[in-house]
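Just one chain is shown here, as structure tokens, and it is the form predicted alone.
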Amino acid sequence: MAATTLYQSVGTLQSCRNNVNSGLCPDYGHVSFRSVSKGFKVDVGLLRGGSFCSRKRSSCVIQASASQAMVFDEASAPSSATTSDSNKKTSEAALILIRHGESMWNEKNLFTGCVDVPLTTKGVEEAVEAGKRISNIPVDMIYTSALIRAQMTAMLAMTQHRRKKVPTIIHEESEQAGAWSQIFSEDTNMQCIPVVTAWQLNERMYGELQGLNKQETADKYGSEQVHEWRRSYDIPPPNGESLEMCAERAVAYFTEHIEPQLASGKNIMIAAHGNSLRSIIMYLDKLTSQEVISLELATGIPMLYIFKEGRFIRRGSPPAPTEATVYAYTKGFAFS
């Protein structure tokens, strides 16, 4: 490796300049994080990168040009070390949110809810990139809904992790199927990474529109119709779910099930759906019921918020990978 090289490239942090209006302030940034494990540390210089922060959110998106350097620096890993890194995962984690990639019936532009169809090929394409871009993210547990086009989400995009760990679903429908699921092993369980399965983080319900066209929809009902129908927040289709009854569901789910496990320090990975992960992302970021209806989620982008003294603060979406990409995001997390 050409580590010279890569030295005279690396800049130095320099914070933002506060400024009146949210916006880019390109400043030259340098990040790192430790393997404790591998026992070898990586700095990243973000070169003529920027940093868009965003004072109603309190948030900020670092922002890195593809002229960005990497250098790995041999350092030993004392056995003290992990005692500051430790203290530092129970104070923060991640949460990261993926929208499942495209499904079979997203690309016969279908109304799907909550019929169950896999991923087309561009889907498992998405779910593998959407892994890429988190790779370098830790991960301790995941949930996903309890439909197969985003569990295939979840497993795809596990594939692409530096820690090679294995996803492993949780099944308690029965006591004999928890007893037959068990590990017994200690070191394969180690390897392995918890995932539950929730039928509360489902899409929502669409009701008599399930299987139909969306262009034929509109031009039986009225575009004006249909569009109530997929965009208010509190008005449901034809024996369906409006977004407010899908927010109660996933909303009451995570505040029960996953923000507790944030707290105590887990890295958390939710693989749900449009209006599911509309409805928590409602929640995490305080919007109103007419801020949300305007929200629009991608298929297979993850986004990425910290978990910090009781409170969410989204770093926005993970940068496409790169092959000298190390990313910022990673910075203060310790892979075990």
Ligand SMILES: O=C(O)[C@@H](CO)OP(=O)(O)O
Given for the second form:
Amino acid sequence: MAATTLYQSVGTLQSCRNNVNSGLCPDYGHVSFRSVSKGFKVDVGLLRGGSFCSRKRSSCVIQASASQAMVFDEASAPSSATTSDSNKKTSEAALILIRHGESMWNEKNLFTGCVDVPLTTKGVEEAVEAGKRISNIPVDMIYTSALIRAQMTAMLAMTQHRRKKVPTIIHEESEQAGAWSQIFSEDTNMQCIPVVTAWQLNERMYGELQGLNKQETADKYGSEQVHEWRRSYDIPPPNGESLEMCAERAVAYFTEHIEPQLASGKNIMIAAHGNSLRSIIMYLDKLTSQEVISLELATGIPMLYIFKEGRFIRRGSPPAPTEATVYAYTKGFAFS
Ligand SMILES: O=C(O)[C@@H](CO)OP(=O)(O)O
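Can you now output the form predicted in complex with the ligand? The one shown was the form predicted alone.
Entire complex below, previous chain first.
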């Protein structure tokens, strides 16, 4: 995949949206296949050459056992809790969300959307730093968007993980690809973490704003208008996706594919984008369309949720080894 090339998407958002249900999205260079792998169903995205479209941190203790993990709060966990009686406990799973590190177009302050741009050196460092923060949290499966900045972030973060497993993209787009994947031994499989790439987790399509400088666009159209395009829930930028439209695919993918994995006890990391993650956080935290306006995500800061009894419990951002308090929510979004 010539992923490090800047690549302007072709075709229209509408033609993509029309094809979403059929699983085919040629204008965005993406074909989606449903396949069965290791007992779970996944949608595997195939890129054709380019873009597409705590508060008590220290008390969060995670015990890993095989592919399942019990994640619980030390303060609230019964003192008799051990792995041997784990079958008596309610299964919990960790969900880590991470927005990609700084991209080349973030650096230039350009609207990016579904243009496929790589990380900057700073973005690479952010991803590595993010990896340090989550190095002790078990990860059984990774979901990323189909865009390289999210994939780079996931891979770089996992280089720091304590388990030293190798993130491996699942390719089952054809019989041949499936057969080739069988060359791995069971032993090798044990050393890998499956990575599912899904275009549904892509950044929202910014339409005619893609490639434009954000400041210059604000100067031209007024900062209020541009803020509405960037942060409102249901007002799309010209020929682009609103957050609501982005949520239709991203949250649907989350509930259909990722939530069942969490429910089965798998610890999941999602590496994606500012707006696809805002839509997912809106769902997880039950934010209103007014509240989501002020939700901003920093690049390269992981956010931890615990999935327990069908509920998502926000744990904030795991601390860096040397930092006392860093949160991913940067604009007055208080932890409750
Ligand atoms: O340009 C973009 O694609 C996004 C994320 O970088 O920008 P915004 O902050 O305007 O949503």
